[in-house]
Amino acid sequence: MNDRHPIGCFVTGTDTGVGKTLASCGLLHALARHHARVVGMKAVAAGAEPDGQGGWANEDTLALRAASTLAVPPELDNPVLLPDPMSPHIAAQRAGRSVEIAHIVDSYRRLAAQADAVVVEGAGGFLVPLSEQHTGADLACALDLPVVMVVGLRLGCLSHAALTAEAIRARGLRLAGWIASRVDPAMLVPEENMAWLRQHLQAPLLADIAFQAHPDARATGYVLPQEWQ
């Protein structure tokens, strides 16, 4: 158990496929640095394919317990995990489930007593919705963490990016910090698009991620607030 309160973001995006799970790997890396016991935890993962375990997992899932140095059993690192890739509400449907969010909190807060760090990654855009009255927003809320925002730099990014912060500040959420993720390379004028982000996004860039054929988060560069160090 720790002595303290554990360092914890929830990481959303301006869209589905800009990158959040790259985004939040790397960020893992980067606080593994400076913490013995980090930990990614897909809140609601919806896709899934078998795990070489004789059971299922959704790939972002992997990926993060690949990231993280701290294994736990995966009802805490994915208290939410539906058959079908698409948005979780008509996943769950489909599925005969239902989404949630006490239960997620619940794990995320058995899941953060074992861990210095842990970092949440939300599911498509910051309003999915989970289920007919909930939305990623509302997870949170529940959940009540620093948000950090992945910009998937393409064209219509400064929209999505500028109505994205004003929804997770509408919702009283602190913007910890925002991360480039390059992921159209033949995007015209992208430095014009960063400048734009940076003068007007009002929060701290932690990350610029280059377009990358085959994804390596270890290769990304963080610069983690020092509240986070």
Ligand SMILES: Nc1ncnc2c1ncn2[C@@H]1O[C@H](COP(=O)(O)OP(=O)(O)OP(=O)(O)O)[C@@H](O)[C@H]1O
Contents of the next structure:
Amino acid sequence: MNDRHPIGCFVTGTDTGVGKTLASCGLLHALARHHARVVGMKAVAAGAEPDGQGGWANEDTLALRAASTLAVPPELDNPVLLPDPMSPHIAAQRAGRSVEIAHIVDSYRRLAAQADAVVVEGAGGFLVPLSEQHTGADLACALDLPVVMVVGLRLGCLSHAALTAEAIRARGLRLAGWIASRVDPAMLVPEENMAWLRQHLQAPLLADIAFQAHPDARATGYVLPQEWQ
Ligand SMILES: Nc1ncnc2c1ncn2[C@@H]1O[C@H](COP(=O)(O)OP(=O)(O)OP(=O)(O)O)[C@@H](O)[C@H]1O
Ligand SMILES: [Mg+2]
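Now the other one: the form predicted in complex with this ligand, given that the block above is the form predicted alone.
Once more the chain from above appears, this time first in line as the rest of the complex follows.
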């Protein structure tokens, strides 16, 4: 175990499907250039498919594992796996399960104890319900990690980005940086949107991920903050 605290961050996004997994995998590759033991964590996954070894796994978890240099048991890198691909609170209800934040935090701590860097991908957007009582924001607070926000560049993203940044900071969490994910190749005036985001988010731009016809997490061009190098 390392004698210093591992690097950790919580990756959220302006919405579901904005590129959090691709961005998180890219961040893992970037961190792996500086640190030996980097690992991704999909804290709450909704939607499972065969894992190729007779079991079930979530596709985000599999992608994060492929970008990690440290292999860990599934209960650590994906403590909550729900079968149905829908909002976690509903998926949990349908599965007769409950999503316990304390359980996820315990998994994170055990994971962090083995790692130099941990990238936690949240589910959906920042305020996604995890249960009747809690949201993804409560999980981010319980983990007490700096937050990285993925902005899916498309019409409407400016308000979503500003709302998400405000919600992060309103909880006393630090927005450690943001990532532009150019998911819509037909978006009008993307550079003007980028200029607004750069000016208003007041956090470093960690990566500007081009539209990729064949997404490749190794081709995401990160500039890591000094503290993560
Ligand atoms: N820069 C990009 N260029 C092209 N396609 C992209 C880009 N970023 C993401 N995608 C594609 O968009 C889809 C959604 O991306 P991704 O799964 O990373 O989103 P997400 O935010 O992690 O979603 P979820 O909320 O389900 O976890 C995927 O098919 C992914 O390959
Ligand atoms: Mg994802």
